[in-house]
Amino acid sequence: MKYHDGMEGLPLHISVPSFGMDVFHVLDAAGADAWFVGGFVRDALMGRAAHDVDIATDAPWQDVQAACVAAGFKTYETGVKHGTLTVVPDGTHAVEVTTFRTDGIYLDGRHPESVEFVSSLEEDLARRDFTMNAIAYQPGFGIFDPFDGAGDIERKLIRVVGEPEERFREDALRILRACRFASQLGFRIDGDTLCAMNTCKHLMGSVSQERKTHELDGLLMGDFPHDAIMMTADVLSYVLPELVAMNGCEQQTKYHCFDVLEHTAWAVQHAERDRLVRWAALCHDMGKPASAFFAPDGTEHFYGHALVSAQLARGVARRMLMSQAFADDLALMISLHSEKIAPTLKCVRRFLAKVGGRPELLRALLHLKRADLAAHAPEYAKGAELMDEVEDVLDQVLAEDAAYSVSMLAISGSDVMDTGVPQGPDVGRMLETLLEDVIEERLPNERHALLARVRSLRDA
């Protein structure tokens, strides 16, 4: 191993996986200066599980290659203009061993036009985004931090590495990385970092799409999205300009304590950990700004708002690129989350109907309500008991596996066709009609039953 003349180091212990250690000794072993970087270290010193492992060495990556290759490892060219190349020492685990580089000028504002190799592990941390990420480790030595990150992650703080605006320059997605992080980690953003981030939140525009939609979503699924939200609202007012309009409208009425976007803020929090309904949670009452009026009580109303809800989140849906089934299902939910349910085994059953025969998007549903009363004023937040027995009585309509559905009919489209009714839209609305009289109990599920009111539409 290498001596480090004049780096002080704090001599912390971290437990590597011995993939990544297998890794570090044949880069030690031939003569390399090899440190564990990168999330893998602040994950470690935070106590949370670290996955990927990722290796900083002085050594060429072609060096790196010899010495694995001949230890029997596998390795893969991955980013070798770079200086980085992945490593599998074991067939399973992937470690990105990269060289020692400081990046040249960056004109697209996401990546270097040119790296220069360099020898030092210090230059190497200062190219990196924050102080808590520009942490090195190495077995015998200790902890190398020369930005005190370790400081800032028990201080609880995201801080760039070196001029905030100058980092946000080089790659402004880097922005919205520290949202996510600080819904991740908890951590709140450096005052000049948040600032930088405000002036330069423009540069996102340059940012693809793709990776935008890719931080947003680990914010909401962060373990404290509304505290990031409400810290960083005017920077995702850039990528989400649908904030705007709910950041500081009040909600004058007895069921709410917080503006639109703190209510969503803490209904994202109380969801569910699922990607849709969390992203229902945040789009759920974008349509309330839009909506809302004063009564001559002086009563606010927000009449309607499900529905511009669930037009402006098939906006989102778009803009993020996301799914047409996935939009579908988002505003499906976002247009039934004010409609009371019962917990009936009628009113379970049309809600099932309308969201297409679907028990596990209902479920969805229930989650998203559940999160919505949970955000409300206190005295009305107690709504949870409510769906619990929904979602019961659902349990009970799918053990019984009644109709909720027009595939579950008696009957088919070709049944229907088959008394006279010509093919087209019209075969559809009889069965929906069917289906209607069958969960209202006007009619048995049966064929001879079916068939008989389908005469009976026909011929009115």
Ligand code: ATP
Contents of the next structure:
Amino acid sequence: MKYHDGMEGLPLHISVPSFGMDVFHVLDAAGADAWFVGGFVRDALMGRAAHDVDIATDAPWQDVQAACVAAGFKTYETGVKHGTLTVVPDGTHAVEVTTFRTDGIYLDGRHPESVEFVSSLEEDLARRDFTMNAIAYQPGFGIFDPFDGAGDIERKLIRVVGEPEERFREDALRILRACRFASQLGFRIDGDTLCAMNTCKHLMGSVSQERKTHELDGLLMGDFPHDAIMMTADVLSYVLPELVAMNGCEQQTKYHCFDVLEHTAWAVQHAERDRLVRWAALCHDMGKPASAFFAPDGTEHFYGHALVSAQLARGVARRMLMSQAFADDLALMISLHSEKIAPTLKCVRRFLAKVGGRPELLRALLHLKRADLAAHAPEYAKGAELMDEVEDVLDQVLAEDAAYSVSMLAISGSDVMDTGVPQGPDVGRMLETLLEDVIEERLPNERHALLARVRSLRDA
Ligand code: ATP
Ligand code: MG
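I would like to compare: after the form predicted alone, may I see the structure of the form predicted in complex with this ligand?
Zooming out: every chain and molecule, the one shown earlier first.
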């Protein structure tokens, strides 16, 4: 173990998973100064479950590789240009080992033009984004924490290392990382840091959309999205301009006690932790500001807002580079979110047909409706039991043999054409009509009955 002259530490012990210790011991035996750093140390100090283990060291990556290969570990040159070698000591777990470095200048606000390797751990920690992420741990030494990250963790505070504006100008992605960490950890953002996030938010224009989407995904999937959205709405508005109109859009109805933005933030908070459901919760009322209408008695209505929201959600999905299938599901769920679903066989079959015969999408819609309901005024925040009842009926529908999608009908498109209906959109329309008749129990799902109905439709 290297002797750390003059370095002050806290003699804390962190329990490191054995695969991390294996790499540490090999580096230590090779004479390297190795430290656990980053999210692993932060989360360990918070008592959160361990995640990926990162090590920082004074050894160049070639020396790290030589020592690890000699110990029988697999290594991958994943980022050696920036000093990072990925080591897999046990065939399963990856440990990223990175040589102490500082980042050079950032011309594009995202990638350092160069990195400079340095000999001191403190310099390496100084390049890191937030104080809670700039803590190092070495077994035997304890915690090395020159920026009081442990204190900030105790205070539940996200604070930039160094001068906030300067750090956001170097890399504007850090702005969204702060928003994401706020949601994942339930921390507040330090006043100077938040102020600089607002001042620099336009710099996020130079960050790749994939990275921005990744951070927003992380924010929405966090444990504290309500607080994060409310705290950083002005910052998020740069990447989600739809939030601007939602902020302060009052809802003068007995059903609501929040403006559209806060209602939305609560809906996300209450939503099942599923990417589609959380994005749907974020977008479900985006169309309200554009559909607001006051009746003569002063009551506000938002007729048609679900369809406007669905359109806006499509725009969001496109900007976020989400897949077409994800965008379609998102828009469909949102367009249906304010429709009443009764716990009856007919109604559930009808809704299954509306979601293209996909039970999982109907379950997602029920989750969205639960989240939406839970974010209403307390006296109207009930109804989750109704959704449970609908879900029970859904299980019943799935267990029985009844048709709820065109493909489950006893005849197909070619049967329709065999009766003389020409190929084209009429075939599909006819099948939809048959499905409706079957769902409403006006017609049995039997070949003969269906063909007879096709003929009468054709001749009508
Ligand atoms: P998590 O893995 O839970 O998202 P993390 O803190 O481990 O959180 P990573 O993206 O894995 O985040 O990065 C590891 C460490 O690298 C961070 O803890 C931080 O010290 C540093 N880091 C990552 N991205 C940046 C950045 N954009 N600017 C400065 N430092 C960064
Ligand atoms: Mg990490």
